[in-house]
Every structure is written in structure tokens, then in C-alpha cells.
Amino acid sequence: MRSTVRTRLRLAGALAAVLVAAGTAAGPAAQAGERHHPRPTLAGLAERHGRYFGSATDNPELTDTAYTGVLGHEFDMITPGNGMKWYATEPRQGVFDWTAGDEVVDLARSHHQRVRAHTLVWHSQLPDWLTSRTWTADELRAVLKNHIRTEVRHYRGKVYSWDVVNEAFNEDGTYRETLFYKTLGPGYIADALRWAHEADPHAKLYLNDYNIEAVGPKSDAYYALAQQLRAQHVPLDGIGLQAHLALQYGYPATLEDNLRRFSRLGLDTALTEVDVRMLLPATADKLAQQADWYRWMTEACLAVRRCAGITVWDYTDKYSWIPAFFPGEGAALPWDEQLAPKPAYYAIREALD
């Protein structure tokens, strides 16, 4: 069956490839049709099983009209990829910086999509003020509070979700090492969930990583880590899976079980920054099982009640983090550099249709 789906997404990606290279040849007759009855997008596909699929999107991108355009259409949930970190929020101590966030909420509300909030606490991007010195437990635990009240607050009725911890812990299940859990200890997990809570009470708290979609060693720190904090009634909405995944190194078959036992916690899952990356150069035996994975994604989704949604990490090769990250990797996500749909694109509307 798998087989006779990648013939059927190469004959889709490649049909897509040469309409858009003609210029769209179906021609006016064609095009009339589409206005006249149009297709559904990702997001009204997702709708109709009670899920969202959103894009994450960037500041510097925004003056593409071509890019926004499909942003603004095909998507109805919008996460900041950098705008709302540490870095770009309190620059220096005490003064805040919402420049870069505000846009990318006043573009998600005026195509009246919601916004997964990108992060309150995360050991990377942040400023040189918070790294460059030694902190007391009490003077970093007020720096932290006053950062998570005060983004919160401002934010606040604007934002369906927060990732309030992010990247929490090393691939074997251990604490990660960061400047908060050596100065503050485990608890301030905890903490920052409360605090976000007393700032904005109706925001969905989530916790998200990498490498958590299968069960492992690291899904497993996740899971025991929600089981304590649901059982001191902390604040915890949510399990974010990033899915960053790479061809090379196999689906995380697990998946679905792995949505499906947080579910039985009585916490929200969602895939939170889906990429599919692979060795370049692409080829069409890659890009059809790159949709594969993403059909597989899909599915696992829709099959766990409790999994809210799908976001990709941006929408567009174009704008895709993975070839500066990974060299010789990249082709990721479900439309290519030019905004064409791949075969990744039909595999998701297949799935969700």
C-alpha cells in the first residue's frame, strides 16, 4: 500500500511542479473554477477534526508578500520562531522590547489566527546581561519571575499558548544543565508554570522538547516529570513534541502511543515544530517518503483526542532553519524554495481530508 502512495504523491508533486512552472497552465477557466469553489485549506482540512495546523514564521520574512500570502491563507495558528525569546524581549535588564513579537501577533490577528507564544524559559538565546555574570538563587529566581510575569502579562488575552520550559532535558532523561536548573534546582519548572498562570489564567501552559515523539528515555522524563506536577497541581496545560525529524534516522514509531499516554494524564499534546529534513540532494524516493512521514504524523494526531494540533516549522524550504544547522541537509517542509506544494503538502491534505 505505502508503494502505490509514493507513486500517487510523486504523479500529485510532480503535477504541482509543472503547474507551477507554467505559470499556473490550467489557465483563466481554471483559476475562475478555484474561486468559485475553493479548495479547502490545512487549516479548514484540521478544522473539521477539531484541530489547528499552523506555521511558525520570522520577523525578516514578513516583507515577502508572495510568502505571507500563503501564510495568512493556509494556516490558522502562527508561532514567533525568535520574536518572543529572552533575547529579543528584555534586551537589557528591565527593559522589554516587543517590537518583533507585536508584529507577528497583529499579522496573526488581522488573518484572524491564533498564536502559540515561543519561549519564556529556554537555556539558548539569551541575552548577555542574564549569561555574562554568576547569580544568587534569590536574585535569579526575581530576574525570572519579573521576565515570565511581565512577557505574560503584556501578551496577555493576545495568545492561545505558551512553551513555558523549553528543552528541559538531555536525551537520557537527565536534567539539562542550564543556568536555571544549576542556580534554582528542578523547581523552577514549576515555578515558571505558576507564574505564567497568575499572569495570563486562560493561556494554554505547555512544555515542549525534541526527540520526545517516541517513547524513550526522554518522553519518559516528560511523562514522570507531568505526573509530579499534575500531582501538586501545578499549572500544566500541555506536552509539546517539536518532531524535528530527519529521514536518515527513522520515523519515531511510537508516536501515537506516546500522544496517547500524556492524553491519559489529562494533558493537551501538539506537534510543535514539525520539519522532515533529509541528505541533499532531494529525490523523489526521498520526497515520498518524507510524505509518508508526514501523512504518518497527521494521522497519529488525529488519532489521539487530546492532540491539539500540527505546526511546521515554517512552511517553506525557503525560510527553513536546517540548512544553516545541518549543512548538506535540508528540504524539509511541505512547499519548496519557489512556494510550491511537495509531495509532503498532499500527504498532509490526504490525511486530514
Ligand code: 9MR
Given for the second form:
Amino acid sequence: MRSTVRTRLRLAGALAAVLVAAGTAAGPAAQAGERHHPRPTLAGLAERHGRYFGSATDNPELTDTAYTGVLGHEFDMITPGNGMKWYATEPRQGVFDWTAGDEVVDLARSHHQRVRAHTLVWHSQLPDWLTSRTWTADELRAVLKNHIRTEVRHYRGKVYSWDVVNEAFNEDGTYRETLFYKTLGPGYIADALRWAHEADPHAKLYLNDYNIEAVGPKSDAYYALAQQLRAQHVPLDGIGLQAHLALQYGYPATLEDNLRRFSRLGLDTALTEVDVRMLLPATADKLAQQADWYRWMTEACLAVRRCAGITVWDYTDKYSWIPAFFPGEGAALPWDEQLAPKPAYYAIREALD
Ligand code: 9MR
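Instead of the form predicted alone shown above, give the structure for the form predicted together with the ligand, please.
Once more the chain from above appears, this time first in line as the rest of the complex follows.
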């Protein structure tokens, strides 16, 4: 049964590859046809299931009008890839800069798109003033509270959700020894959620991490923490599974079960930073396998009632973070570097349709 499904998926992927190669997707014939029968967007298809389909973006790319054309059209949820991080928003203590975040929010709003805001508390991309000295617990608590309150208030009413704490656990499920953990202890997570909720009671508040797609020590840590936070009435709405996958490491087969157990706790889930990288060069086989993975992730989200939606970590290989961080790897997104849809794009459509 499973192998029949796989064969069918591979055939569909291969067909999609041929269509892309022939330029059917974006070519003049398709565009002419669209005037009469507009092709539904990923967002439009997702909406039929009560889900969103989103993309991350980043400020330097926003001058690329071919890029922003697809960004503004195909998605209904936008995440700023960097513009709302601490280094960008509070570059000097107590001095806030909303330029980058506002640019993304304003663009999204002009296209009637919602915003998944990212991120308030993370060990990475922190300003020097914060990392270059030591803090007492009281001092750091005040700094953290002021950062969260100020940023969340600034975006109040303009964002759908916040990734309040990002990447809080190690692979083995122990707490990551960040500045915040070491100085404040594990209670910094509940505090951060409470302060964010006070500042914007309507924003959905998420914890977000990578390598928690499958059931395992790291996702178990989130499950245990989520149970504990719910029991203490801490305002937590959802768990974000980043889903930065790599073909060479295998598909997280327990993804759907994992989403379901969080759902049963009364939490939303979301796939928040999806990409599926591969060792380059990309071959037709690898692109077909990648298409399968995108399809399976989409099906898993649709199968679980409280999976709110899917966000790809940018939509085109042209602006993917992968090649710079994993030399020799790439081709991770559903659109290629020329902004042409790949087999993965068609697989997502089929799963949504
Ligand atoms: O996409 C972001 C990239 O432009 C930055 O250089 C990078 C720095 O770490 O962060 C990327 O986004 C990360 C996200 O904020 C959290 N999850 C992992 C993402 C990829 O590193």
C-alpha cells in the first residue's frame, strides 16, 4: 500500500518536473489561461481547509519585484526572517528600531496577509550590548521584560502570532544553556509568555524549535514543558515545528503523531520554517523525493485539526539561507532560483487540492 502511494507520488513528481521543464507553469500559455481560470494560490487552497500557507522573507530581497510579485500573491502569512530579532529591534539598550520589521509588516498588510512574528527570546542574533557583559538575574529580567513588552506592544493588533521563545532545548531534551537560562533559570520561558500576553492579549504565543518534527527526546521536552505550562495557566497557544529537513537524514515519519499529541493538549501547532535541503547537485530523483516530503508534511498538517498552517523559510532557492550555512547543500525550497515552481510546489498543491 505504502509503496503504491510512493510510486504514484514519484510519478506525479516526475510529471511536475516535466511540466516545469517545459515552462508550462509560468509560461505564456499558462498565463493566458489564467486570465479566464485563475489558478488558485497555495494560500487559497489552504484556506479551504481553514489553514494558512506562508513564506518567510527578508528586507534585502524586497527590492526584487519579480520576487515580491509571487510573495504578495501566493501566500497569506508572512514571517520576517530577521527583521524582528533582538539585534535588529533593540540595537542599543532601550533604543528601539522598527524599520526592518515595519517594512515587512506594511508589505504584508498591503497584500492582506497576516504576520507570524519572529522572535522575541533567542540565544542567537543578540546585540553586543546584551552579550558582552554579565547581568544579575534582576537586571536581565528587567531587560528581557522591557524588550518583550516594548516590541509586542509596537506590533499589537498587527501580528497573528509571536514565536516568543526560540530554540530553548538541546537535542537530548535538556535546556539549552543560553544567557537567559543560565541567568534566570527555566522560569524565563513562562515569564516571557506572560509578559508577551500582557502586551498583546490577542496574539497567539508559540514556542518554536528545529528537530522536533519527530517524536523523540527534544519534542518530548516540549511536550512535558507544554503540559506543565498549561497546568500552570501560562499563556501558551502553540508549538512551532521549524521543519528544516535534509534528504540525507530521512523523513520524520512520526510527524503526524507528534502534531496530534500537541493538539490533544489543546495547543495549536504549525510548521514554521519548512525547507528540505539536499546535497547538490539537485537531480530529478532528489527533486522528486523532495516533492514527496513536502507533500507528506502538507498532508500531516491537514490531517491534524489544530495544525494551523505551514510556512516555508522563504519560497525560492534564490534567497534560501541553506547554501551559506551548509556548503554543498541547497535547492531546499518549492521555487527554484529563477522563481520557477519545482516538483515540490506541485506536490504541495496536490496535497492541498
Ligand atoms: O533566515 C535567517 C538567516 O537569514 C540568518 O542569517 C540566520 C542566522 O542564524 O537565521 C535564519 O533564520 C533562522 C531562524 O531565525 C530560526 N531558525 C533557524 C533559521 C535558519 O538559521
